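Just the one chain here, laid out as structure tokens, in the form predicted alone.
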Amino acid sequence: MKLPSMTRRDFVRLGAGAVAAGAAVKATLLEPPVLAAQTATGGTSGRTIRFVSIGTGIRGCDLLRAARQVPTGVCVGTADLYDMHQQAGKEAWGGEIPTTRDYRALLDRKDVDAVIVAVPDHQHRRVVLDAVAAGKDVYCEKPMSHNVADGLAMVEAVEAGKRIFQAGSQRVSNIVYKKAAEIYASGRLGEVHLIEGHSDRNSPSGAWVYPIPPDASPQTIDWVTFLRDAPPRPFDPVRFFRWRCFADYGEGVAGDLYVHLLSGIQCVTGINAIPNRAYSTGSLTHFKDGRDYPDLLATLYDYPGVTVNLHCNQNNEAGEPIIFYGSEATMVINGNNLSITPQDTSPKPEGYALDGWAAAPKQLYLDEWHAAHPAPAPKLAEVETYTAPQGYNDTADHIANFFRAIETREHVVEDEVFGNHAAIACHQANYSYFHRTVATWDAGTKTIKG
């Protein structure tokens, strides 16, 4: 049976659980992640991973709450430049732990195995290099780097120090993405030459217009250290709490949102590479609050064998699907839901072109075509859907993967090379937007060129 034609909106709805009319549906609830089940009974050696969190702001607290679900890890200290963040980190972990403004005091401790780095992007390089030099394994939030040079330095240091490094784009540990990768590798989608993804928001919070806490001051915030590796400026709490808006500290929508889409696409397709080129357009249309970055960004990427079309819009809430357009099927990931909708590739006689034929040759063509193509038995095309269990937390699974690699010294799912490739693609998007040119990757000089 021929499936009805579907719009892009239909595909997005399908990824959230809707189905094509008249199609048979096979729905599967994915099993709880194997890694989390393993960690629930302890690691292979029973070793406890003692870690510290450098940065206990929004994301740092999220990571601490997720880490509580992984019994093999225990937080033994935190660091943050803002006094209230230090208290928030204790509450996120659920107990009293030592905390400090100077993260180097934590790295000096011999009882610390690993470091979670959840600081603004411009501080990633310094903190990661210090942690590696201290002999610690590192989990670093996305995007891995603030610029190309920072990323290359981090890769070199991690590899020279033989450290375990996990970049913090948690979707690569998500069981839905693992299922999608299995389906993609099987060839069931046919030839995939186009992948589309977007991550859209429509609120001040979604555009990082976070409230400024009433106690924010030079007394409660170490502003001088925050500006380390950034240009000097007078104290400005807007820049401290909304740092993603400013090029001195963050990477805008590319570093905050594109990186999830890019990491997910790398995970599913197995393309662990830097795009050959990227072209961006966009605008700053609504949030004209002094920020550097656009609130709408759209980018076309040339990856080996596939075109990737991404956009992030902070003026409309339309979800965050990734759509893989295959010659045999279309696969959609939307949150913790996955769908595969077959394409109708059954043989068909020509229709449109015959409108210019005379009646006799037209009928002869149709008679000969039907004689050569006996009608197959009618059947319903099957739409497959896969869903993660309710309450599933892929961040906990990503951290569990990191802790297990520390114990076994096995490879992580998102190492320094993988994370650096995704980050460079983000840098390419911004380079193209600000320079109004195609951003190409020069592998010889390891630089972005216009």
Ligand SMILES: NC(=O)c1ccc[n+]([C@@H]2O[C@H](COP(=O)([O-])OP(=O)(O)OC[C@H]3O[C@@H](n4cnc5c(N)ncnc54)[C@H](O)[C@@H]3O)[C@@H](O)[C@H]2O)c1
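Only the largest set of C-alpha atoms that superpose within 1.5 Å between the two forms is called the rigid core. Residue numbers count along the first chain shown, from 1. Since this is a predicted model, take the numbers as computed values, not measurements. Compared with the form predicted in complex with the named molecule:
- Superposed on the core, the two forms barely differ at A247: its CA moves less than 2 Å between these two forms.
- With a cut-off of 2 Å and the rigid core superposed, A318 has a Cα displacement that falls short of the cut-off between these two forms.
- After superposing the rigid core, the Cα of Q363 is displaced by 2 Å or more between these two forms.
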Contents of the next structure:
Amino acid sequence: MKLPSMTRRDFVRLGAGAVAAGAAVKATLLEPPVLAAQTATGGTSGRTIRFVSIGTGIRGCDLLRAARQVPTGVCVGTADLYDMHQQAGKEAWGGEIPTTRDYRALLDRKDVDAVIVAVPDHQHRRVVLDAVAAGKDVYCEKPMSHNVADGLAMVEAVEAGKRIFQAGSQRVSNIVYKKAAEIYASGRLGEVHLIEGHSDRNSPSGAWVYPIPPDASPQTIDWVTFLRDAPPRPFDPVRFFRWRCFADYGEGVAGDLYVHLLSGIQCVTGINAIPNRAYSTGSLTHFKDGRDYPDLLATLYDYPGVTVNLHCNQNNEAGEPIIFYGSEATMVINGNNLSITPQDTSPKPEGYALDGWAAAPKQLYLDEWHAAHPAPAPKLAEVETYTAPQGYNDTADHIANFFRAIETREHVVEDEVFGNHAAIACHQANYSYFHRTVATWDAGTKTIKG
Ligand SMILES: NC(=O)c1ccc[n+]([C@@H]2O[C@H](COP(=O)([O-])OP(=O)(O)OC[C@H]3O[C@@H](n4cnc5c(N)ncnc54)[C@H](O)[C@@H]3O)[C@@H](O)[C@H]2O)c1
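Having gone through the form predicted alone, I am curious about the other one (the form predicted in complex with the named molecule); can you provide its structure?
What follows is the whole complex; the chain from before opens it.
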């Protein structure tokens, strides 16, 4: 069966579950794991992981809501520097829990197994190192590090302390990505030498122009502690709430969005490595509000054996697909949807040059060509789609995987090395953009070089 050809734009627009008219489609609804069965003993050991959450802003609250779906863990305390976020954290968990501004009080508690870290990126290193020193296992939000040195220090501490560490790029636990990894490993895509991904949003919210709550003040926010490990400056709520825009605390679109694409690509391909080279370009054209980072960033990466082409555009709503271009099939992940569309790899007579041939030699050529090339059976007969069920929450799966590893002491899906590799690739993208040079990784000095 000859399949209709599909352009890249069709893929991006349609994603999985909707493919070009006329194509035969085999659609599969994926089955999520049962969260209660995530413990080593199938949920019957009776052990409940007691965890505390440090940072209960946007993501900290999301994590607490997701953790409520995981019956193998219980939140026993939270910490946050902002009073209103402390209340939001309690509401997200849905019950009275002790809360404090000083997270060290939580780390001192002997009844705490694990720590979820959802503070801004410049604080990851300090909080993770303190948690590891206190003997806790750690789930740390993505991107793992604010800079290369922070990531290396965290890897060293986690390994020396023999702690379980999960980096918080939840796509790595997503059932759609797991299916994509299985298909990639099977070789059904043929040779894959190019992967493209983007994360595009076209709204102030997508560009982190978050509202400043009316009660934000030096009384309700511990600004001094927020600034720890960052240059001193007077109280500035814009920096506190929109920290992603500023190089003192965040890494712009690379640290916020590339990291999801890169972690997803690492997960699907099994490439757990730092890119040899990265080259970025981009611009700041729309959100000129005093931020340090561009609102358009495009980067070409050299990974072992594969070129990765990413961009983030905060001026266009083109979604977040990742496209794997194989010699036998193209695979697209778009949200919780996956599609695999076979290439028509059957041999064909050269057609273009024949436009300039006279009828008789043309017919002779075609007759001889077809006699020499009997049509082979198609390798992939139909478009396949895989979809996660409505309401599927990969963050709950990611947390469940972390809790399970705490009990079994087996590896998590996204350990400190994996998380560090994805974060370093983000730092390479920014290094290249700001230094206007190709950013290489120097394995000897463990630094990015121009
Ligand atoms: N995995 C994802 O999809 C995802 C989504 C959003 C954010 N994130 C990550 O989560 C982290 C937090 O992001 P956010 O959007 O929630 O930011 P946020 O600004 O909404 O919340 C951060 C909170 O951390 C608190 N905080 C800062 N320093 C602290 C300290 N030393 N002790 C206690 N609390 C402290 C702040 O008061 C604030 O309430 C970041 O690393 C971010 O990149 C991940």
